[in-house]
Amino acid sequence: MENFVDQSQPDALFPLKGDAARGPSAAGTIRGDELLVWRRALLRRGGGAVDLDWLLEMAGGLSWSQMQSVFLHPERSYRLDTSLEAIETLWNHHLQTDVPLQYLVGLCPWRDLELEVGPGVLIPRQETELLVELALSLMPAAVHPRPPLVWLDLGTGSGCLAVALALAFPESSGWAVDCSDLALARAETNLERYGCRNSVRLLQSHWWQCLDVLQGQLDLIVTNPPYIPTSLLANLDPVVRQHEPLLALDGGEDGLDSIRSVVAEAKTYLAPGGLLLMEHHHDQSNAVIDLLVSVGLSQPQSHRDLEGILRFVSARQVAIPGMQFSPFP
């Protein structure tokens, strides 16, 4: 089991697949009664089906189509990357202290990536995959020849956005920003694991604080800011109020504060045409727009998510009268 979480560390994480030589206890097959039965005993201790089929997905391997053949065949056999035992000590685990199953096992799936997460990042959430949508299908390129394009992700966390865009527009120039070098430190390694760290500048800094270099030459600004009021936080679910940064979430009094802090300066920051994208809470699309509309931005646009709430805006810093564009292929 030592290669599993400790107990008395609760923030430990499981390997990482590929990462660490597994021993033959640590995986087999099992037939899919077994199985049922193992999981019907575990969801009787609490938690939810979806929640412990991801961690039998993410830590043992069988993916979501696998198990519903269990479902559909449970006389067969099945491969599992590691042993039940060690799957049940990281769902126990995440019972008894709430702490998220991502950090237990040390990977989230987002968009078509696997990136690492852990204590003190934000584990990046499915709505946020829709930044990355955005910026493909609103994202100009100028006509005329210019330099790569060159985009800021303003509150990087895990680096899935720095990451999405690096992958999306590999001719760019990329820079990824944080107040936190745990951030950053948890970025760099995204950035490495799909090979794109040295297309992408890393830097510590409070929102604006140390970019005055960049001041005219972004076309493209992402940012995923701390936006919950903080009379709400008391109300999240435990697995996120008791582990995830508050740095990352907490947004002020009107959730609003980090949200003011990007938009004061961001025209600063664009260079002619160029494009902000930044998401919200759920509530707060009208007052983001008249931030932007406040500052001078134009063609400010509310966007929805999955769920087809209002929770992205974007806008532009004015073209250059004359300036013709036409979005990426």
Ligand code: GLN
Contents of the next structure:
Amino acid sequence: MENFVDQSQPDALFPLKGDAARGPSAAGTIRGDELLVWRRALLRRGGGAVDLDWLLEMAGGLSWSQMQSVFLHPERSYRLDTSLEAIETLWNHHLQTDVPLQYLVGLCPWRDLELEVGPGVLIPRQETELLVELALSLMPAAVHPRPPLVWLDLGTGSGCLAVALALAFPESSGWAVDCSDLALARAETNLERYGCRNSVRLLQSHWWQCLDVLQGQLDLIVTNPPYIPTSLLANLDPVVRQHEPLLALDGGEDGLDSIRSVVAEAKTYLAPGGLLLMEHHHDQSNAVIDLLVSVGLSQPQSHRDLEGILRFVSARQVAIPGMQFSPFP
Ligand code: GLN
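Okay, that one was the form predicted on its own. Can I see the form predicted in complex with the ligand too?
Zooming out: every chain and molecule, the one shown earlier first.
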């Protein structure tokens, strides 16, 4: 089963939503105690309860709170959108091949969104949700911005940040850029899924290569570039290492190759007062701040993730004298 995943095939391996889920005995009810016996049997084969319950929710439609009810009231019956056999097939496949459950289901909850994901495109990470929160809290409403707000998601991947920004700033004009065809296709699907395809332009570019038109235009740049040092890739969980795109993870010898490319030209692309927001590895904060300072960006600042790790940086293009900022409401 090695290489089971065809990296060129962007679709879920076992799409369970929609027509495929309406096959024979696809949905049905099950008593809580039977479900718990089944769950224990699956966990004895390996894997973790959190992952299995995630699968029960995503593939079977049994929410976390319903699962708590199963524990409390095993005598009751519960409804599943998909047969236990189908869920078990996914679980076995995951255990045997390490294919991420998100790829098997084809979906990933992220922030308040449910995004389509598949092989060849990085699964959105929970910590990256905070980049959106930072954008919301730090993004200035300049006194005299050129409306509309112009933002760029550089290395958009699944389009998670682009969708979130398009929804958060409905009047804005966004750009979602990636060098990967698979990523752009997936980002397009996700933008369409949330009705914001028309306000975001998708463009293929290796970092700044094809973005000349945006020079001096961007009020906001968000980016989650690959930042893992190459020597550490071998230590990653096989679920990540064997199945997620190295293109989105491998940051070169010191992990900073892509970050250097982004920072080197960010200043050229930011509008006066514009904001750069970037995610980085757990130990890169000082190095990235130094890079921001070296290119002359102002107000470099590091920000913590939910575990308290310095995981993000922000910096600004100097504002036009007299320009004032106030946070968005
Ligand atoms: N945070 C991701 C991981 O640890 C890495 C994402 C990235 O390199 N941008 O898997």
